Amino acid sequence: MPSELRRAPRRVVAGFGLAMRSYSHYLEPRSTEELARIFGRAAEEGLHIALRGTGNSYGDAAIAHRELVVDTAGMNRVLSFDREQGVIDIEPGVTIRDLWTQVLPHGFWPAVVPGTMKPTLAGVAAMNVHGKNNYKVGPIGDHVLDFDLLTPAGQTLRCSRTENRELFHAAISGFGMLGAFTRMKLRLKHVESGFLRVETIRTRDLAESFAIFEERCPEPDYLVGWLDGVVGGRSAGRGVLHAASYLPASEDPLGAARSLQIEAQELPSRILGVPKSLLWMGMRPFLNNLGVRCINAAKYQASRLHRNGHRYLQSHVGFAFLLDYVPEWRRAYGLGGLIQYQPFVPRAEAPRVFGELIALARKRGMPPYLLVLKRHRPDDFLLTHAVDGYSLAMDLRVTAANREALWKLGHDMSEIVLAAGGRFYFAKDALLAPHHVRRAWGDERWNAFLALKRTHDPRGVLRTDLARRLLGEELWGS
């Protein structure tokens, strides 16, 4: 007779990019009291849970093959909200489009987004997202004032700074190996307007790239490149940046009675006429090593019929949440999909190393389709990605004819940074081995990572693609 979990309705599940898939159980609990039964449940009959929002990481962190997949996104009630002091308590499946669309009419902005408003609060939280602006006030972990933590163990632990500490800034970046977050209080950024002023900079190379970068930081309250990652010789590495600074009330157009309201936010449903649902297959014939290349010659060209320094104003989302524009883009890549390659790599090395990555690609004919630029400063958090420098994330497109060279290209693209002292980012990945994250992060945080998962889900309960991937054999034999 098949156990309660096991009689569990069955579905597909993918990560975001569409490459990675998993056949799993899947349930869907409404509350606290109902996930805390299904680890139970889970511990009993021996069965691995991947803990899932909305599903937006990339790679495999949020499937788990012939397991269970436990979905926590309609656990999504605001709590409570301080409009005093700018501090909101949340359920863990609060989107991000939740929390924007509750808190930006009365002053504020989550301090902290990705190019997504999609995510939950607790996957963000449970890869310690960044930003355009993480080279200024940090990742989402910084913004997290404390949270309630429900360990496969029959825990509910209250973590904070002062409170559980140790545990709590590993939660954050634990890639939700720890526990599930029930409960999360954030503190949000005041703004005074609904828009930006936004700056755009156009670079002739890599090199150009970054001197702006160092030039400009920490000045705009954003700062963001788009690259491009086809065309080589003296041109590679070529792109527009984003600078970007919250506007005074005093100089909002609209007044910020109005621009702060949600009618004044929204993207538009349709881009040159067309419907935005459809636009994803006018990209499809473009999406290849030719078409990209045009693309992205057409995008560099128009950025010269405006001045250098062109300036404009933008709203939060309109300059935020990029990937949103074009629903279902990812699907533009066809059956085998995308995947993104996340490195981050200390300042001084960063542009040697990020230039040999983009030639290497290039070379191999698997050119990234999308290279997108930031600046990083270091956190506490234990699986912290970040360092004192830079990230290049590489979107690379996977299909049958090249995936085994494309997993064969990020196992060298890792050993190019590993030898950099550079880090990844797990809401990212599809291609690290075991022998990557120890080198990344050291024997002492990852061994003080695997203490704290034996403590808290001595079981195994909690067993992702992604851990079964990089943990396997430390905690489990394969």
Given for the second form:
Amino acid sequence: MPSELRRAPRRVVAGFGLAMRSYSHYLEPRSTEELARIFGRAAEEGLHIALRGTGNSYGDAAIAHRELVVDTAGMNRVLSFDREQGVIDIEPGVTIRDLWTQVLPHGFWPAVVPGTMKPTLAGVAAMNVHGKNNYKVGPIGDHVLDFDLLTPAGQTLRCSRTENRELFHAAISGFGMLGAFTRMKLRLKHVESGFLRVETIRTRDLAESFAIFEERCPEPDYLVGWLDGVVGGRSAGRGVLHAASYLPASEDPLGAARSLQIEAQELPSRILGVPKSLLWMGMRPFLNNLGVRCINAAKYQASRLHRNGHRYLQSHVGFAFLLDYVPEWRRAYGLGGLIQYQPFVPRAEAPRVFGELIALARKRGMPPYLLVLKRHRPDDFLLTHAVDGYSLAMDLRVTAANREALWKLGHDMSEIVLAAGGRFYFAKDALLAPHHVRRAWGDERWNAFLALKRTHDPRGVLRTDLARRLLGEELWGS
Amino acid sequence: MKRTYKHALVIGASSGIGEELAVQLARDGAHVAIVARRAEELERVARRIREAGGTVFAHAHDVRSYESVDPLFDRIVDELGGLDCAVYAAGVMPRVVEGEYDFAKDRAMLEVNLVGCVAWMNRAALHCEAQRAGTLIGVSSIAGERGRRGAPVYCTSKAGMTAYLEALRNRCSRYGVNVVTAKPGFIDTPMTQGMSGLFWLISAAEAARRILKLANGRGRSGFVPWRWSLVAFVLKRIPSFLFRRSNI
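Now show me the form predicted in complex with the partner chain, since the one above was the form predicted on its own.
And the full complex, kicking off with our chain again.
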């Protein structure tokens, strides 16, 4: 058939933040063979493909307007699990949720997890996702042993640190541009208990937030800071930090046999008596500058109910997946949705740069409603976002009225970040321009990436809206 | 508040209410794409719009060629440079006489009035939901309120259209899309020419004006003109055992 894929059903497909939206043909292959056939047909029909898992990239990394979205989340079998070594071989449509529920009862936990358990491992690897422990264990790529990559040219290549090394380090962090992961082997982290020991530390301003990170890292297994992005003046950048460490079996009050079970890990189904599924509606009236100011102040003051340095036990799931407490929370941002902007800045410059970014966003009347501060270390993946420094994730509300001003703000913030030698993160991006990426990664890395793209995807089949935005001019002249 | 549109699409614009809607949308400043089966009639409407100083793109297309909806829609959106209003006004009503059970006629009504509406409005809804804005107007009919002996499948097609548009409204309003169901009574158009027993007849231009006014609200469904809601109120309450004995 001459236009088989062009007749595939279409649907509205959005980024996680619902601010980047599209409609496209949508296919859900169940096997590598089917996927390979789609790659071949798409090239013949001149249709471009965005690979998509569960759609948790905030911006336009997994959408392709009026083109073809290929959802590989259905390719999600666990192929083998070595319970002695803690090594698991999977099809990469497996999600973080599938993974932890499978391995935790056997005393393992994914070494790196993002703030939600919904993403697939294919997406997590393509974005080289980091967790709240990046400074200690690196990104997910550091825990991938090998994988098979199906390229648009039709080859399946086994990649590891010894085989196809260059591709191994480029496909991880390559935001789905070089091929589709069809099999992946991961090394898991051994844990003795289902609990972490968590300590909360309240900070009065941005300087103190950084001081705590500098003082504590790399001792705890996890460290993350929630900061108030709306408050200004002397309190700007105040927040609550959480440090957490794995609990030895001997200190587990439930006993490891029980705390490692899935039942001990579930998130609460109701919060303050309200069913979780309805909570986002209650958040909606507060997601404006005034409302967030009140909520943040209340949250900060509530942390005073405990003395500073308060310690408690929390399940892995409860600590790791904060974004999953309120399902569909993104809808509380209203019709325009939200974008997340997450710059990564070298250690020495980070306090100044992040202070400037928060102040600039506030000055323009678009303060970030959520700020998350994390510590990072460099890694050896080609387009990695990580630097020896810090990242600040900023949730920014998008409305029909502020969209233009917000994009301008993003552009201005990127200039500040780049001047300080910073980088960005494709899973979160919505705002970058082509000249930003060259400056962020440098010509050598970027050219190496483009060369791999030309080799493994000569016809430019894999072309998301993000790729069109950032690579379009250089590769395809549009 | 009066809504204004920048880029409008009217399906079934070669005569009647569709023609007048296209003309009025263009007069209010919208760039308009018009679609209909009869090329000469369509060209006449295009000329009328151009002569009034409007911008128009005409595409001859049979709404029953469902396969071509997708590419044509894309082309229209590119041509207009966007889309914030789509109207489905295509409809046929061949006469059905006592004792006639003509599947060909019945099928044509279902295909043009209902299936074509689903094909085009689905496509427009996809576009509008993704952009979180837009107005979709379906010209249904008061005929959809009851199954009448005189127009069995026409009533069926319009009842289907009314239900479909309601479902579309329930589906899309949360994404900022305004879905409007216009249910005209008797309108002076080629469709009603030669029919007996007409009353409260208004011109197609007047009907179009009232439909655009209806669309100024949010997610409205209404009779055109409003006084037909009184007729519908009574019509819907006539018990079946009486209705089947009547000549309505």
